[in-house]
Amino acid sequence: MTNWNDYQETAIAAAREAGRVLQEWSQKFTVSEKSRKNLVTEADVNAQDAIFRIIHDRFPDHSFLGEEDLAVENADSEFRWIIDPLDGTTNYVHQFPYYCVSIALEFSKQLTLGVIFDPTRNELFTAICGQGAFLNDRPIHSSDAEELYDAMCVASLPVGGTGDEPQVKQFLNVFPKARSVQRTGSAALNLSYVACGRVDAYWSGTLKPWDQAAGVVIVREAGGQVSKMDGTDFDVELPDMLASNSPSIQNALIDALKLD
């Protein structure tokens, strides 16, 4: 029998250590450019190294995928860890306290476990499929909002965009229909906030697997909805994700996000 709690405890230990690394580096890192407005720091790399060391030491036969050029493939393993050591890098660089560590575990190509740690608030979001979602060990649930005009929404927009992208048009389509539409800079925290009811919906067409994997598990286990923006089945490998608190808001946003 698979001991999911063992995997979760290892992921939590790794996330907390990575959070410690981020906070330690927060006053002394130097910045380099991956691309315009897409910053990478020594903190990212050191945090990912800490996560990999802790998990790999415990589960050396597993596969790994991480944002900072981490790709360890083991064709004989059904387990794959999907890691973002610093989700919200630009926020971190500017000392805007909205960033986190995100760790997911995939089993037999199914997202099964999610851990997201916000070191600035000491908030730990966790979920295992079939066991519910938690914030600092307390059960969480998505909000009870039913109408889009009552919903606080968050959207991702392209990094370094021109303003002509379809994601910008979608943002503008939803803007007059919802109570609020925000852009925050951390996909993993956005999903965590959908899960605990602080935000009612979040969508993006620009994410990588490590941005969304853990948060999707947490949203689903909190009673929320996850699909592609057209309502079809979510695929972690694709940059197409809509998460919300309820079927009614999910359906309203599927309609609002359509581009003619």
The other form holds:
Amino acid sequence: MTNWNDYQETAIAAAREAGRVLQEWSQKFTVSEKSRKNLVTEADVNAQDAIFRIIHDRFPDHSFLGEEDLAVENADSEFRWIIDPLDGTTNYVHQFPYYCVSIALEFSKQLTLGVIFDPTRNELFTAICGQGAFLNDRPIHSSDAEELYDAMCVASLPVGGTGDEPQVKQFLNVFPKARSVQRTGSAALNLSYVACGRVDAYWSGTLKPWDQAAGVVIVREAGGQVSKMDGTDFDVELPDMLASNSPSIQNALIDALKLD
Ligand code: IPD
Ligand code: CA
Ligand code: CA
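May I ask for the structure of the form predicted in complex with D-MYO-inositol-1-phosphate now, the form predicted alone having been displayed?
Below is the whole assembly, all chains and molecules, this chain first.
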């Protein structure tokens, strides 16, 4: 049986170092647009360089996928690291303290390990498949809310959107049914918050693998639910994801997110 602790320790070291890089750059970065309203700074790129250096030094044969143009493919390796060096760049740019580093490891195409680090609160969310989820080494569990009416929800809306997107309609559909629907700007932290019970549900139709890979492992290990928005099986390569604390809220949201 594989001992995942070595992989996890490397991911944690990389996430903490990337968090240090983000804080170091927080007063001196410059901002560019990759596309309309899709921001990138030196902090994103330098944090990814730090993560890649640490993990690649330890596991030189593995494959890598990272948001900032990182794609290393080794067809002989069953391991692939999926990296978002800064999830929540818009928040970071505005010094809104809700952003994080997200690192996942896939083995044989299965999401196996997730590490998410929020350097603003020094919060480290971790999970290994089958071994539970943790916040700063303490076990975490998704909330026990049963009714959508009592649920604290978070949704993503398209970056640089026009307002005509189906996601806006879905947001408005859920809005009167839930206690609250927020848009907070970091998919990975939203998933971490579902895992530790601060949020009851989160969905998005516009995610990339690096936004969701680590968080999905952490939610599942915390006892939460993950599927596509229509209830079918989640696929990290597809942009569509719904996560929640429980089957009852998951089902209520699958229903509420249906478009005519
Ligand atoms: C974004 C955030 C946001 C989500 C976007 C992502 P970035 O990631 O996770 O919450 O709605 O789809 O692109 O660009 O800040 O790494
Ligand atoms: Ca992201
Ligand atoms: Ca990013």
